[in-house]
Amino acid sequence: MDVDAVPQEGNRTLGGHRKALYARDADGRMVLVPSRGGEVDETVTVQAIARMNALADDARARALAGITAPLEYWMCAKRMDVPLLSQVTGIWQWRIRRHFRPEKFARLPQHILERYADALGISAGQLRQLP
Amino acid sequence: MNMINEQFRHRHAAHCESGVAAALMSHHGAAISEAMAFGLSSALSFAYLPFVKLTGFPLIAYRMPPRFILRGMAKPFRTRFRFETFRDPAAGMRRLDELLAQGKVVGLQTSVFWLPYFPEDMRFHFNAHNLLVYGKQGDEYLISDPVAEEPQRCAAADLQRARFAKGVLAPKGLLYYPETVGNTEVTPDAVRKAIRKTARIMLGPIPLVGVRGMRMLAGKVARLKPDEYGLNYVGHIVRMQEEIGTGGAGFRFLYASFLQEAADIAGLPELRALAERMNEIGDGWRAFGLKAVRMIKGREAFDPALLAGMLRGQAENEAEFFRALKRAVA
């Protein structure tokens, strides 16, 4: 890649940051070039973010309909999945899935709620509700 | 507590670990570039690990596993890194303050998700991000994050969270610093050895690693169905290649830069021509990324077989390249 081929169109997922790429300058040397990013990297990040947001939206709709607990929404909103939440909280995956059932979730003791809330970086009060 | 290491210079880098390694070694008198840290530790690779899942997709890496670069600094510079992990977060933070008070620049392994200065869309649960701490002012740590252009600041509570995140590759508060640096020059012998090792890794016998890993991934891509999952899958490959701090084309451009430096140090002018070839291979990876994105955006029909063919082409080019590289340093 030549220096003038380094993407600079801008990538909104970078939030104004520039990332370092390496490219060939006029003398043929590979040098570090700060890049504003371009379509290729933006597209794949937006795709990954959209996939996670879709999961969160879906969980939210189901939580509103009373089919699942807010816990599932918060897990998705914090970009986690069941295996990861299980690793972070130390609660088995099948128990987490059980806690997605609204009637089970409503009866969770405070210390379990705290463990989830802590792992997700929110308060136990927030965890009980949808934003 | 107010404590700033004035000698330390922040440097922008493509990749967190090679950036941290280069900045730390340079701080301790062995002035090297990021590319040299990356090449000298034989960090270039390729791995396709279908059994390790990241949010439902396999692990695809264009480099060796975390800490490989730091450990790779040991022999060429006759240095020893001290690695410390902590069970108790408070103890981990105390130890960090203690080292800063001694005037040390300290490396940390952190999760990206809990670092507030990271752009929102870049915050994923990735636990093997490296950064340096070079001071503290009040409650804020002064951070040299190699992938950021400028030094950053981070509140103690946030940094603690990031250091003690759990999950795959949990950092457990890992901090590190070199204890002694016995040698500050890069020797021709170290360069040759590092290159030989990279050629061995890339041409090795394990079907998931190196050139064979690329062929395996190509086979998987060829079997993708033309649906949403398939598009997400190829998007995931491109993200690992371009977005996750690689300096472009999955570290191939960074390695080309290393080969140019290596040509002078090792007195092997043929490495210059090979650097040029590595550059072209990098362009091939970028062409693959561009093609995949055109399909994701719907400008072209999604054609898994075509993408798989491009991956196989890359594998062929790299196989040939690393055989030539091996001959050059034999």
Given for the second form:
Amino acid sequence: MDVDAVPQEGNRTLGGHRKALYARDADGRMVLVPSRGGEVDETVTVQAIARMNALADDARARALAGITAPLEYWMCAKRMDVPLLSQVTGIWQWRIRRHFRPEKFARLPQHILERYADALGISAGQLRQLP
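The block above covers the form predicted in complex with its partner chain; next, return the form predicted on its own.
Here you get just the chain by itself.
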């Protein structure tokens, strides 16, 4: 993409901020160019946020029904997935999936709950409940 082709339409999902894109200048070199974003970026971001909200709503409904633990809802609500939560907490992915089972989640020790709560940016008490 050339420097002149970098989108500057504006993107409401950026909240007035700009992002850096690489583009080719007149001399053929790749340079960083500030961009206000474009319609395509906005559409993709809005769709991704809607998908994450739908996953959180589904997890909340399953947690209310007793099928899954509140941990799964909070993970989705904070826009994380199992690999990311595993990386942030240092807890293996298979253990996280096991902790989604309400009976296993109910018996988690406080130090494990604190690791999850710290990673999700909430308190351990909040982690045990649904909003």
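Definition used throughout: the rigid core is the maximal C-alpha set that superposes within 1.5 Å between two forms. Here the structure is a predicted model, which is why all the values come from computation and not from measurement. Numbering follows the first chain given and starts at 1.
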{"item": "Rotation angle of the smaller rigid part relative to the larger between these two forms, in degrees", "value": "31"}
{"item": "Cα shift between these two forms at residue 7, which is computed once both forms share a superposed rigid core (Å)", "value": "8.5"}
